[in-house]
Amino acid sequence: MLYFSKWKAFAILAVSAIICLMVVPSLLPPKVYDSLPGFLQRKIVLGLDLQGGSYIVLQVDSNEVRTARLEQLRDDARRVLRDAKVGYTGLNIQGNSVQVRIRDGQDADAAFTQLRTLAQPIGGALSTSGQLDTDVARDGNVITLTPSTAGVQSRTIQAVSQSIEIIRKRIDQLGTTEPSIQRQGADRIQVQVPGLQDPSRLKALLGQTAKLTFRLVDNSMTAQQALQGRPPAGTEVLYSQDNPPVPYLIEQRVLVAGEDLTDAQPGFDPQTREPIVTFRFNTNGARRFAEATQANVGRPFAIILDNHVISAPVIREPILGGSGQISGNFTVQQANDLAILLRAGALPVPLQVVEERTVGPGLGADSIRAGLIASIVGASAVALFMIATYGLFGVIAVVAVAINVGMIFGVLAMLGATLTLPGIAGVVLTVGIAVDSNVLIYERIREEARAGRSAISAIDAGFTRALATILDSNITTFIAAAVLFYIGSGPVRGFAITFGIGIITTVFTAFTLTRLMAAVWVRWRRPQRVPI
């Protein structure tokens, strides 16, 4: 057992010093560590607790939730209708219902056992609650298709999940590090994003839903006059987002909607050199896309964002490759913030900020210096107890543990691993079971020593017996970090992170550091007694 060949010995320094080394690029002003080639820009990523970020609460509206199931009923029941060939009027959206009038009331039981089928069970079809989705009732001819306060809130709740995945491209896409994307409650999501300093721009990026469609301008009357008078059928005024904004005449029907988009990136206008966004379709947008520029040439061509008119260019030519450009007098970070949204795709509904607030990095200043105090004396408590009980396998005590700590946050910056104040708590609390490792280790030489073994016979059966013991407790120890790490979120995480990597590097240390050390003082001094 203590024996170490050469090229092991040499292995297990340069394992060590290596992942030590890795937290020095960590510790370098900012302008030497851009100088350093790619490989080496790996660093610890401060939590939101120490080095300050954005912080908001989002929020899905129930209202936009049921205003959407509303007209989902009002298009489905058009359908149906009309599949079935049955007669109606007044097919509209009144109040929290969608009511609609059957003109032959031989029709009427037709029609309503057609439009029972719009309502579905909550929670899909294997699901066994017994609830459906929408209320259906009929008096007389009128058949009244009401959404029930359990399918809008289970709506709600699907929102917020597929909601959350968009949140998360989009921050994704900002460069940042780490980002906690988290439910709250039924209808919330807390958004906590390290490092960026400017809630504004999260604000702007999260809040809008980010859907696209291109629609034609009409062209039979001016906005203004559409605007004194009644639009046409099927047409609305929607504004620009200059200042002032500027109104159009669009029709209704969407020739191609953001969804069939497969890429957006920002650039500049090779003619006017202006910030631009460039998209592109998969198959079937394309086609579509192709189509409509075809049918539709000479005539304005309306990109509209959220309701908002980002520009209306004419049509010179049919467009047939599948791609195209936004122009829009914009700014580089608004083409990029543009780009962002239309790649990770449009919000299913509008997101509500109910909280907004940067968190300050003077905190995280209080709060790291605190916990380097603590460290610092603790950990020099700890090393002269340890020095003061074990005399030099004291000193070999805490030279290994002092190098765990080095390879735990070396292990962080490989992995740009976030370091949060918890995860500060997981390092000390690694530090005592480490420093445990080795009392254990130490107690087992000096009961083979009280045996009556010699000193190398001693020093050699208390590692052997210690390690088995301390791989037990620690694998053990482990499993507990992994599932904090599965099922925890937010401080628990990062607290199971750093304990999880710490536990690794103790293992590590105990069974080849501390040993190698104590092989080579056996080696050189050739001890007849154990020196503890």
The other form holds:
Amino acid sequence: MLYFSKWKAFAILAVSAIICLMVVPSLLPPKVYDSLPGFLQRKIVLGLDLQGGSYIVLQVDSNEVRTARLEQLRDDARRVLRDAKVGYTGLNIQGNSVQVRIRDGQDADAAFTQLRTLAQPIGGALSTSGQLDTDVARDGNVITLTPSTAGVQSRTIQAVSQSIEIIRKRIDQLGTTEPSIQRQGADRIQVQVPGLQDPSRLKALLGQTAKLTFRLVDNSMTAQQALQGRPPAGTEVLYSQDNPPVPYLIEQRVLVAGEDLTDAQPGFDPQTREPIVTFRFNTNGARRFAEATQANVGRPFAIILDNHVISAPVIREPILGGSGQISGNFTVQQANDLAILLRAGALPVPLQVVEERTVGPGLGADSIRAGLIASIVGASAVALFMIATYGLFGVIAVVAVAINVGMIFGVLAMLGATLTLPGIAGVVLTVGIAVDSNVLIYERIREEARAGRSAISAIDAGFTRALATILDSNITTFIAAAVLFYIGSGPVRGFAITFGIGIITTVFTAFTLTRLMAAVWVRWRRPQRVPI
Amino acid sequence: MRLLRIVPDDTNFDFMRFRRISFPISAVLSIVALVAFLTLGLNFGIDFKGGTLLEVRYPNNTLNIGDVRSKLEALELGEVQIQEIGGDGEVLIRVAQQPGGEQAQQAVVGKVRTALGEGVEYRRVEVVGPRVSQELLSYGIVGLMLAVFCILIYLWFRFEWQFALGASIANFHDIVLTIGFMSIFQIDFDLTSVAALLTILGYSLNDTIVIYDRIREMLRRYKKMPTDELLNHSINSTLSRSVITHVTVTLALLALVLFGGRAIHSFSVTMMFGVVLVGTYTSIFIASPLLIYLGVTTRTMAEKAEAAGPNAKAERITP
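Switch over from the form predicted on its own to the form predicted in complex with the partner chain, please.
Every chain and every other molecule in the complex is listed next, the one we just looked at coming first.
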């Protein structure tokens, strides 16, 4: 056990050294780091709790997805029935389905066949699952269209993917470094933005659907009258964002929507010097906008963002050039953010913030300092105690543990893992456990010596027997760490990573480095007595 | 040369006799822990309860806690805890979960910001909505159980079933006591505490395995020794290691408790209790004597070895 061939010794030292050296890129200043060749560009990422930043989890509400689908089905059904020239009454959403009564029983068969075409195979036309996203049922003259659960699920997943793209575009505009946007489970999106000072702006950017529409204002009655009585068919009352909010009676029909925008930029109105947002339509949008404004000169139209009226200017002359501007008592930042939202596009469904954790940069720095002090104090105390207890072998243990810690950070850098505050706790705890493996070995050596073995054979047997125990105890601990990693999120995961890596490096150093150092010492001194 | 000698070379404590004291003590403590858990409950942090947490600093001694309190009470947000921390102009504000779903939680931060006005530094803001908090709690519980289960399976493969069962009972005992401790002292129970609990579990197990390993070895070597004596011998021969290791782990944890900062304080304190007090005690005074009750005897082991024939012994002979 105590014999190491030159090659083996060299391999052990080389592996340890290389892993330890992987830490170096993490310590370099950013400029030097960027100039490194690609394979060396691996570094430890500091968690948001250490560098400050925001962690936000957004959720796509599957109820919203269902509602959107129901509204779409209702509109599609109206179109299909109109095209087929079928008379119907009471087409509306009832709970989780769309219901329609066909006026003439003779048409019911034809209507049913037509409406059935609205059900699409899940996963697109090429899908082989054969499942449809909508159940179409008929009971006499009443036809019911119900979005299937699987259909809603697949739409939710789709909505998450689309939302991720749009969120990425929005956040990229903030100009922060290394934001991370990831899918989490079926219906969640996890957003991490390091180093952001003001998370409320981030949340405002993410919390808006940013669905922009241009619609006409209905002048047949005032908004107050509509609120007291019944708004005319095809209109609704929407409010402005002023304080107190001003109600407007708005037609439901959309002249042009945000999808038809090609660009939006913040700017200043040359006359009033107020911040505004200028926009440009694509060909389709420009044509529709020109037609609508030509037909409605003198009437006010409303610019609506997420069911809020931003402004309602009167159409003075037809707008033919395909561009326009939105003014609405913006601050510079509001105009800027609105332009970002319009450029990035609307989210397919509203997203809800279900979790938010923000750490200010000041607290992060304090935590790093606290973690460092604790690590240094803890490590020194342990080192002193080990040397006091075991003398020279204590020194061997301290060297082995120090290399062990270097290797933990090296592996973290190689994996590009994130170091969090609980992660630092994991390292400190690993130091404790790494020391245990040395203690196990040394105590075993002492026992073997007391049982009457010669020094060299006691050291040899001590290692052999202790290593079996070390393996057993560390594997069980590793299982706990693996489970932690698997189920954990955030702080728990950060802890599990360093702890798990620490266990592996501990076993490695105990089997190789400590033994190698002991072997070198034995060969050099040829001890008669066990020195511990 | 060895400078410090904490445990003399030839200790010979009769640990097995302690089981007449340690089992009743553990039983009483477990009951106390359970009663505390059932009556006092755990002090769930916002991870599991949902709600809002803000850590705010008033620079240059401008903190007036009464003022903060009256401003926040005017918001009528239900249960609001305001706690001065660190003595450096810092307050921790916890707002209970609001009725009205996810958006209502988000609104809290805005309201508090407006109420507190300018000139304060927001060091930490956490908002956990009702859906997430429930999930986190169930993940936490599932995680604990999954870990115990995996470890049990592993031990069952590596050792006899008695050892697996003994270690599991000992583990369960550790968790119960630690949860009791957290309940009595109302330590924040959040995700980090689950990490602490799992670590305690892993660590205590680590300790138990070291002793079990020795017991197994002794069982192979001394086939005629009475079980009591054999267990005592095993514990005594690993005692020096147990003590030294626990001193080092305590040193490491003490550094965390004293200097690790507030963010991991509840984690460090819990670990200290679990690892240092419970873990060590359990492996020596509970896990090992349990083996007697679970029917590990030298004779059965010997018979088993004979019944299995000479090949069985070759399974694990150390060079």
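Numbering follows the first chain given and starts at 1. Not measured: the values here are computed from a predicted model. Basically, rigid core = biggest C-alpha set you can superpose within 1.5 Å across the two forms.
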Given a core-based superposition, decide whether the C-alpha of residue 416 shifts by 2 Å or more between the two forms.
yes
Core superposed first: is there a CA shift of 2 Å or greater at residue 425 between the two forms?
yes
Checking residue 375 here: with the core superposed, does its CA move 2 Å or more between the two forms?
yes
